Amino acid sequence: MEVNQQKLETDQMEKAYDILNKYFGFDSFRPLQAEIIEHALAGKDSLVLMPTGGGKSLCFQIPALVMEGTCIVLSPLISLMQDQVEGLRGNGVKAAFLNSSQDQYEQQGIERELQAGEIDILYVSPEKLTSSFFLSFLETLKINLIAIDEAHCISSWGHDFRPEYTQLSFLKERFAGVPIMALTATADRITREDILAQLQIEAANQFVSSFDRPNLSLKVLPGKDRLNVILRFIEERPGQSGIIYCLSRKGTEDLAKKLNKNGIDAAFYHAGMSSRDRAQIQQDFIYDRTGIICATIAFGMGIDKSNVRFVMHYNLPKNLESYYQEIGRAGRDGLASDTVLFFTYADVIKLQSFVDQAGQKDLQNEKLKRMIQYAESAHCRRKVLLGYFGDDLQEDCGNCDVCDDPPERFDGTIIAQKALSCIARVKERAGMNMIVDVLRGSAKKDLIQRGYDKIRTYGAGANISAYHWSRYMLQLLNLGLFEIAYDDHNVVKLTEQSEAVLFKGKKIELVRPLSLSERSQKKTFTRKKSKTQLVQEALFEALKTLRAEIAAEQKMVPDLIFTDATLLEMSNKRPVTLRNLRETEGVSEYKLEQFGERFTKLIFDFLQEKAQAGEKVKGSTYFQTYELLQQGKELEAIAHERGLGVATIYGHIAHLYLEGFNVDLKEYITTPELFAVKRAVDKHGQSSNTKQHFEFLEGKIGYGKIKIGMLILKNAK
């Protein structure tokens, strides 16, 4: 029985890899994806934490296609589910959605398709899923998986709590035996625990992917002269899509108007607009008709756009969860993208006033403090950001403003040991300010009452000022050496990393505290491009133009044809045949059939134009040879004209043949020569090197002809 189960699991994973390639155009899974999929195929519940752009959707889409039945996906926004369904259909997957945007007849038609087993993946809104009639209908179907996207919305501890998500506890009871997969890009420990409790899947396995998005550069700039900085930034990135987050509705409108006055295509978006206007702005952005959106946090969750090249924060976000999720909308295709945060204390004061009027005041206040600490940090920003989510980055990232302009560092191991020892000796029952007071030997009444003046670390850091201690404590917090228990009166707790510093000799580097204004900021955003990069960029832009034309014809989102990452790979590898285009990551069988010929033709024409102009670019040398062959010139004449050896021209012919060009290899080798090469191959094998065959034939047949003969013989088998 166990052997049969193992075989079933092996067969299912083989099918998963086939589906990955056939429908999505990838040869391998990203980190954790295979484990999550295998877990779901085994019928087990899971909580998946994976950064935006990390491939969360494939974690439920693949098992949905492997298993018999239909996968139900709960999605909070209509626009998001519509985009995802369109993307799946664009890959040949049978997918649909049900929500309030459809009339009764549309919904009934989809329900009939569900009953007929014609839909593999169904996206639904929370309101639809929780209706008693629809639930009864679902119970008549074969449901293979329930996926809950944006699962942080379930928890009141989360940054985007949605009350309608709290009604999902019934799922485990009503769909017993059906695995539940909760997915989110941002959730701290408390939020994760709450999600599991709310869904009644406390025993679910938690898959926490690295939160690192190395393709995103991280920069914090002073808020002074923001508009001119933004104008210069955009000017250096013509044609790129970007989002600029503002704190207020009026702020989005004012900034968009200022950008428009400076000739920049920008629109604003906020919750005070009509739903129709918001939908239109969002559509224009997704379809690349509008380049830049100035928006409040109301914009973003429903954006399924992979080629956002930058995200800027005109104002300070209210917490690191929101900030991380918002910057995560940049570079979802894995290409280099920029994030810029403007920091002013005016924003801090404004946000503090919001916190004072909000629920869970203590929690929100602490989260705001961590946001401020990130903005003021003198350590690698990626280390600080990942440390907040419990992700330990060993080395500085080299892709943030602090790494670009590093501050003065020193060995702070003794300082760290004193602080961590103090936390341990107060039995992890004090907050950061109290720890500093103990270390400095304060005589405050509360400290004395608790008996902290009697512990060994009392006064151990009296030689360091309160200001410097507070800065060092923030650095230790940002390095993940302790954490704040928001759910336990904001006391500080040691982490696994603390033990390494206290007992295992791990060294800690600290930074001498400097204010943000004292740190010099790099003034340029530009990256110098080589000639090769410029040619690649020209082809990339031509491919984007073709994609836009097809998108307009098909009324599709451009990204759903091919992502920027796929186009970039095309511009690098330059496939001119369908076979080679299929080998490009992101080109599925369905997309190859739909769009392949137009893209290979464009690349062919581009390289042919470069060849005719005599430009030496990757791929053009073969086209130059091909052009001369088409003119009927002899190989010796081509070699002479191009200043190359005849053997090199033979190599070009072999390459052109393998690339799928109309080249008759038998024109370039006689029958006796081919038979001679066959004798050599029979003697030494097809895999032997050309030199071995050349020596066997006593140099009577050149290397070029041997290559041609070997190709003919190989393809004759």
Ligand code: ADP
Second form
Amino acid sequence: MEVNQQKLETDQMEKAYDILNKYFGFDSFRPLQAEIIEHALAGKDSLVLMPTGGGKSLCFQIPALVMEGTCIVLSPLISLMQDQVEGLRGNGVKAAFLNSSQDQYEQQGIERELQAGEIDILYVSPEKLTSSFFLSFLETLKINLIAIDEAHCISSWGHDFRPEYTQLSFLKERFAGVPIMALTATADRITREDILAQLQIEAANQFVSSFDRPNLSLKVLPGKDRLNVILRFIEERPGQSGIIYCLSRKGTEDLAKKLNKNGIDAAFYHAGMSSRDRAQIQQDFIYDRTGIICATIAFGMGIDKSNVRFVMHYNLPKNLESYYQEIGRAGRDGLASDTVLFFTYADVIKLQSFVDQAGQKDLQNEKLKRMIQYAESAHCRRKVLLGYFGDDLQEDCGNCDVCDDPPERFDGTIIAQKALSCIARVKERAGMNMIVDVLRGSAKKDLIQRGYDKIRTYGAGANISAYHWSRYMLQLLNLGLFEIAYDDHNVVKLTEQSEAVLFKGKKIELVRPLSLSERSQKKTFTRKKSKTQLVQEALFEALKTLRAEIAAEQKMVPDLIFTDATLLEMSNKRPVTLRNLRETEGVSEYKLEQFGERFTKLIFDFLQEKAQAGEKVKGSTYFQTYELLQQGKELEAIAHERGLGVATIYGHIAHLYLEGFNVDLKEYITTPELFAVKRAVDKHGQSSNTKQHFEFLEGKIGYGKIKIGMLILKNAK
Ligand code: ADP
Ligand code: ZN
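Got the form predicted alone; any chance of the form predicted together with adenosine-5'-diphosphate (ADP) too?
After this comes the whole thing, all chains and molecules, with the earlier chain placed first.
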């Protein structure tokens, strides 16, 4: 009995791998996916916590296809539901959705298909799932799994609570024996427990994957001169999709206009626009028709676009939760993507005033503080960020600006003393900028009027630039050496800790900031590209253009044809035959059939063009040989013309043959030679190497010919 059970489980996992390859075009599972799938196949409940882009969908889609019956997926966002179903259908999976966007007839049509067992995965909205009529209908079907996507919506502790989600406790009772899988990207421990309790699956296994998104670079830059930094950044990334988050509606409009003025295709998006306009902008972004969106935080929910290559924050977000969620929209395809946060003191003041007006003031205040600490961090940013979410990173990440350019620390006690003493001498009645002006000995009118030019510390820090002073002040603020009275005209006040510095000689360590120009010029964004990279990028761009053409013809989201990750692999490996294309990650059987020819043809033409131009790029050397063969040239002549050995040309012929080119191997070997190779192969076996055959034949037949002979013999079998 137990043995049979085990055999069943192994068989099922084998089936899971077949499905992964056939329908999704992938060869291996990502961390945790296999375990989660195995768990569901064994009929057990689970809670899956994975970051955005971690690959949650496959966790339920695969068991849904392995097991008999239909999988029900509860999903709160209609737009996402449609995208997911389209994506599945694009891979030949029988999927459908039911929600309020459809009329009665459409819904009935799908219900008929369900009854006939023609749907493997059904997405439903919470309203639909909780209607008693529909539930009774579901009970007549064979349900193999219930997946609850965005499960944090269940909990009022979560940040995106939806009341319809709270009525799901009946699922476990009504569908006894059907495994439930709850999935989310954001849930702390309390929320997780709440999810399990409400679904009545307390015993469910929790699969928690790391929150790290190593493909996202993290960078914080001073906010001064943002526009120019952004312009240069975009200039270096032609054709890439990106989101720039701004604090205010007007901010999004202004920035988009400025970008437009500089010839950049950007649009703005905020909640003050009509829903029609907003939908249009989203669509244009998803279809790669608009490259860059300047948006408030209203943008992003419900956008399933895997190739967002950068997310910038023009202004400081109000907490790390929002920040992490927003940057998380970059690089869902797992390819390297950039995030940039611009940090200014002006934003701190603005956000502080929002906090003061909002509820839960202390909590929000604390969160804002942690956000500022992150932006000012002199330690690996990813460590700080993940640490905040309780996910400890052992090593520095190597993909943030602090790791790239570790800050230089020095004894800043005197600087701290000067600043604090200045605060004391203006009797804690001045704001941060004024303190800097006094320290620098500025002759500004209001400074003189207030008599600050008479105090002892006036001009005491004139040797330090205003920019450096403002950076030091922020560090001192973060160290808790003074506070800002947000409720009292933002004046700077001393704290208990200031005393230790002022009177007890406490040492303070500061970090030397790079000047603005150093920061934004030095190692900002550019990496010099090699010729190989440029060629590969050119092919990648050409593949993207083809994808856009197909998307427009078939009115399909480009992502659903092939993702950027897939196109990138194509541009590296350059498959020109369908068989080789199928080996590319993300090329499923169904997609190969639909689009394969057009992509291999493009790669073929690209390589041919390079070969004709005499350019040596990866893959083009074979083409050059092929071209010359087509012209009817002899091998020796080709070798001579190309400055290569004859054996190499034989190698090319073997390669071309394997790539599926039209070459007749028999032309390159005589019958007696072929027999000789056969004797060698018979003696040592097919799998032995060419060297053995070469030696067996006493060097009478060259390596190239042996290879060709072996190929012919192999195929004759
Ligand atoms: P999530 O729902 O967790 O945000 P998705 O399920 O949308 O993530 O997956 C994100 C991306 O990762 C998709 O482009 C998906 O095709 C890809 N992906 C998922 N699993 C694998 C895998 N095993 N191998 C390669 N790519 C994968
Ligand atoms: Zn780092």
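Take the two forms, find the largest set of C-alpha atoms that superpose within 1.5 Å, and that set is the rigid core. Because the structure is predicted, anything quoted here is derived from the model rather than measured. Residue numbers count along the first chain shown, from 1.
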(request) Could you tell me whether the Cα atom of E86 shifts by at least 2 Å between the two forms after core superposition? (result) no
